[in-house]
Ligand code: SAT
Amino acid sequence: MYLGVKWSPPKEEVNFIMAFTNNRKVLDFVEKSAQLAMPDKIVWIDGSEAQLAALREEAVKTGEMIELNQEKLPGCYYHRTAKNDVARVEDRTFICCKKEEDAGPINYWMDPEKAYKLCGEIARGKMKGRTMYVIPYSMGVVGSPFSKIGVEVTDSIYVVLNMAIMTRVGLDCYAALGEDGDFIKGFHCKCDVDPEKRYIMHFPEDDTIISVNSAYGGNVLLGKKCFALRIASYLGKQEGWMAEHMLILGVTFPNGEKHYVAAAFPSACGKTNLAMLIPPKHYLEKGYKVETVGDDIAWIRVGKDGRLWAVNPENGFFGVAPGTNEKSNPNALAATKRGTIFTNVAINPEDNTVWWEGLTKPAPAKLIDWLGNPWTPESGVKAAHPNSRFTAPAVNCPCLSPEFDSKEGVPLDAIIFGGRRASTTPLVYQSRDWDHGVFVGSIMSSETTAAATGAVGVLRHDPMAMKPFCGYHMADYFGHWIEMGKKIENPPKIFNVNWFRQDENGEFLWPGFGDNMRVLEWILKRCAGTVDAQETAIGYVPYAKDIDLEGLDYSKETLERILYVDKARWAAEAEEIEGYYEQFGDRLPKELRASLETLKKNCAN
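Structure of the chain above on its own, please, the form predicted alone.
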């Protein structure tokens, strides 16, 4: 990777380096990064509020960020990305391992030597006139057996400040590494923000991530999807644990019992809403409580008690702003009110606050849109970018679990998979056992809409919601799930949910949002063995009488309709799954093929 001109830091810079860590691997990484990118200056981030405040002030002076109304939004700032740099770039995101077949059919692959050379040529000398920041961070609580340390070098203050929200940044990370500890190396350079030379490279066999020519959070906050899923999923396979694209929530029953659930959903399937769910009124009156452990990523290990235990390795929320409001997700909105960085939303010039579509109705009369242009409701364009974001400290969330900072994690009673299906998939069903549950996760899919693709009902498979984030061959990932099941004496039960069943007119048949608590309650009662279920061709489905409809204007007949399992539809589904599985060839675990054959047999009877 490091193909730059010889570079030697000034003596005082070396002394400054040595004051932070004497880990030779860290020092070599930083020195070689500087040799390549040739910054004018190196600043080592210590995580202190004083240093972060100075960086915020500098970013405001340079225009990289805008300070918002500090009375209404204390500690909050605004940032605009380049117009060509507004989202993750999956077609320029690569897994760089020695053998192409190990990346699998779902990932983009590049030979590591070629990738290092390519990125080296792009980044060489691109930090001239800039400062390189060195960020030590921990995914997870420092000192937890779950946690991993990373060091990211970057030429972006925006990245530094976002990483300070999303991860645990500080000098204690170096203490955890000691003199010889290994860490995940992350090199980020904005370069020219050129979309034609934009690459997000992952080297799972080298514990390395490189990002060039982007300044958008999803591509440059290297602790998030890059480390916490793509690299960590590979590490998990090697070390016997799991890195999953899952929320974690806790449910307290009226008798004081606490239960924890991890759940995986593709985008636009209600993941954040479930993570921060507010139960219906009568549940609250009875004493039920839902608390958020994590909204996006779970690292999972087998505990001494033979159960799976999970932690959220992140320290903040990197959420999509549009659609977030007091009705859809009041807890997420509350989390944005302090110490938050907003990206590509609109600014209300009247009071220097932020706005996005769905926040309020009607929209303000005048705004500054995400491109910096004057905007009115008659402008005919969105004021905020559809993928505009907020980076908010998790501690702001009103429903944050007291176990959020637990070094041991929380024990999982259930794992839930979900997709967006207009028909076929019932509201909820339970797998027969762990291996069947892996099958259920592997066939996760959602149907496209006309607005999204120009075609209705086209299936997009997203196994375990990991399609864009698995750091190695997806079939081997399925196999890792199967192997993990053999290590768990007391495995969580596995379920599938579908909040999106529709009638003939395209109207949703289930109210969703807080009312999903009614399904969550049934799931946890199944885990406790206190409620029965009916066996069907696909697994165990509730009896309608066992789903609480109190306080809901909803008929038992409609509920029975969305719990019905249509064998003919599932027979067609099985044929589609068989075609989908073909891409994995002989690497597909035999247990999944067996589950598929069982499904076909059940639907034929």
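Here the rigid core means the biggest group of C-alpha atoms that line up within 1.5 Å when the two forms are laid on top of each other. Everything numeric in this text was worked out from a predicted model, so none of it was measured. Numbering follows the first chain given and starts at 1. First, how it differs from the form predicted in complex with the ligand.
Once the cores line up, the CA of S555 ends up 2 angstroms or more apart between these two forms.
When the rigid core is held fixed, the Cα atom of A268 travels 2 angstroms or more between these two forms.
Could I see the form predicted in complex with the ligand next, after the form predicted alone?
All you get below is the one chain by itself.
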């Protein structure tokens, strides 16, 4: 795979290798990686607490991590990334398939040979003086038919410790692979954290990921976006399943019935908050309960019963810290109270705990900001980076679903798409059927956030919230959705929501957070066929009377306003979509073109 430089691992390391796995593909991958990067030492991660504890200690000694107040935040640590390395880098993220046209117009593409050579040159010898860690991990419960194994090599303890939270790391992964099993190869080298030489390369045809010159989560925790979305979406297309940028939650009704929904929103648009929602008081009193299966990624298959079944392949939450507080998301906050790694938030030096914008009001008088500088509320800059994160173990979450570890997953009643749109898109609407639902997902637009580098607040198309994460041609991905629809006897209903409508002064028109339960209830009633809806140009929209406003100081007029489908605006939207679709040419499924024609027709009369 890499252009060779002679390197021979110390003998005892080889024996160590043999003790852990005799999978020759793993051994070959590790040896080739070492030949390229030339680490002083190879450490085989076994997932044991003893080994992780030793690594934490080492990272604290070198300054890579800071130990936080162990009484208030047991097992919690703090890490700062380089100032130039705080978010995903979409323009340096490549899909490296043989044919450029297979990557499609939305992805950055590089010829695989060129990409291997480029990364090989960049990473050559860059682990000299460092240790290379070999992380065996599973996306999904080991032994589930949904699950897939990866092996990531990295020169970063921070990556090892984050992977140990976010995925299932352990030697049972090698056992699952056996002597000859295939896995996703992940090579990560932080090199010099040089933004000009930063590349996140995906080779879907070779089951390989290479990441160089970054140490930020989304670029280097290779099980997450790189594997569980980009590579997995490609595998899903080949193998007849789906890898989606979706949370999964379960709603328990007062009669004990459970219903599950999956929802796709772009990064930093509230997936974690919706997944961990606490319903308004009167719902709780009636016995409603919301439980979290996942907050970011769903792997979805057709079950024997002809329904769609979903698992969360992850094992933790890599959540956006700013805005998370006792009111907005007490469950996420509770999840961060132990065994959590905080990245680029602020430190409160008074008690060696963490702080970020929105955690408490007012802010503490003195902090150390994410850059390591003294900070006061008068500083005029943010104390925590807007994309600062917590990496929290899923088991910490008070509302974690009992189905979290289920090998079969959970059956979906509804799929929800949603973006951040100040106007046009109503609070909620339902698609007419599966194919129209695929259209609704394909036309998603959302304002950009701090989760990726570049301007924030710019409206852009983000189909199914997969724009940065689809490992192949986006039109073929739409086609895969259409094809899946044909295989599902009992498909979930598909909806679109928008929690982010604003008035003329930029004030949000919907309270969001726990009150989104009111919309979820309507969605589930639609699935059960127990509530009516009005047919509009874009699909089915609730009658205002059917959204429960009990206990909320909220006017029916405002509700009607955010449910209103403005045909003139949608006519303009349709025209814009037509332009957007042009880039897909003939590869765009005819079903989507037909839905666009229907939209245009509906808006014209």
